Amino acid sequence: MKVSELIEKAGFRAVTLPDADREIKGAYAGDLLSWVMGRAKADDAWITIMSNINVVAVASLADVACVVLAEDVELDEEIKQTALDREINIISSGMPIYETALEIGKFI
């Protein structure tokens, strides 16, 4: 499923979407960045509530298809711009992490 399709079907919101056609092949939920770096797979949708600049770095290193910010977490403009510069898709869900993961699981 493409990131853009997940946004539409799950009712999520685009935060940064430089590669809307990127395919999502799995999902990973976690907030401990070092843990995510070693366990998230390329093309996963990574679900987190973290909102600092390191999220962009970890998303890039892990080569995830997108970052899904649960619980309506907001990013500042500098982080959004860095994500766009590094072509990192970031989307937002108003639901808690668990419910966000369940919703994503319906489609991938």
Given for the second form:
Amino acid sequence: MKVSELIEKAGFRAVTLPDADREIKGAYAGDLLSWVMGRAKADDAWITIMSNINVVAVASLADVACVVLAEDVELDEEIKQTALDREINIISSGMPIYETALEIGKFI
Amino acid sequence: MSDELTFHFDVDGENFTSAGHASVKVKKILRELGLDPETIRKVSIAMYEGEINMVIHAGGGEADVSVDDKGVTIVLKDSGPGIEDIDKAMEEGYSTARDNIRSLGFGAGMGLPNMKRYSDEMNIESEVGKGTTITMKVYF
Ligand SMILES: Nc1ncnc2c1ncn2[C@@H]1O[C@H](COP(=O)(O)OP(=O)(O)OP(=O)(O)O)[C@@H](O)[C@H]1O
Ligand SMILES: [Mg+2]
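Mind giving me the form predicted together with its partner chain, seeing as the form predicted on its own was just shown?
Let's see the whole complex now, leading with the same chain.
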């Protein structure tokens, strides 16, 4: 399913959406960046509560379809701009990690 | 034998909140070269882990990346404290990262294992008090 479809179906909010048509093929939840790089697959939706700039780098290098921020985590404007520059989709679920994962699980 | 492309980067050891610039640039270059996404992903993650390690554990260093007809070679060289027990450092979960680093999401002790996993060949040379040089190869 496309990132834009997930936002609509799950009621998530777009934070940055430079590549709305990107296909999501799976999901991974985690906050320790090296675990994410070791375990997440390309085209996953990555659920996290981390909000520093390294999230953008990891999302880009690990080639995930989108970052899903749980728990209403907010991003600095500078980080959003970097995400847009690197074409990283970031969406916000407004829910804890477990509920976010369950919701995504309904659609993929 | 086709031409070899080489790229050199100085990795700043001061700023670990926004580290990873060299890896991000390399990813961009490899995309422009038209390499397949899986190779790019392997190189990107392996190099980023090594770059972050140089910033966090060694106060920065240098990265040299070369691309030839067989694959991509990454050499990461620092003059940091060196790694005393390489076997131990390679274990999943082993980390000496401090709390301020951990709060950024690093320090899981998974970086070196990831570098091993995503590269086809990896060699670590390290001398305590002198520094560390890590060479990784990812073949096409
Ligand atoms: N370039 C280096 N110079 C000195 N020590 C290093 C270097 N790279 C790694 N180490 C040592 O090896 C340990 C393990 O490294 P590894 O990358 O696996 O984990 P980490 O960096 O601590 O955490 P993570 O990579 O999961 O964020 C480090 O904690 C550090 O003690
Ligand atoms: Mg590391």
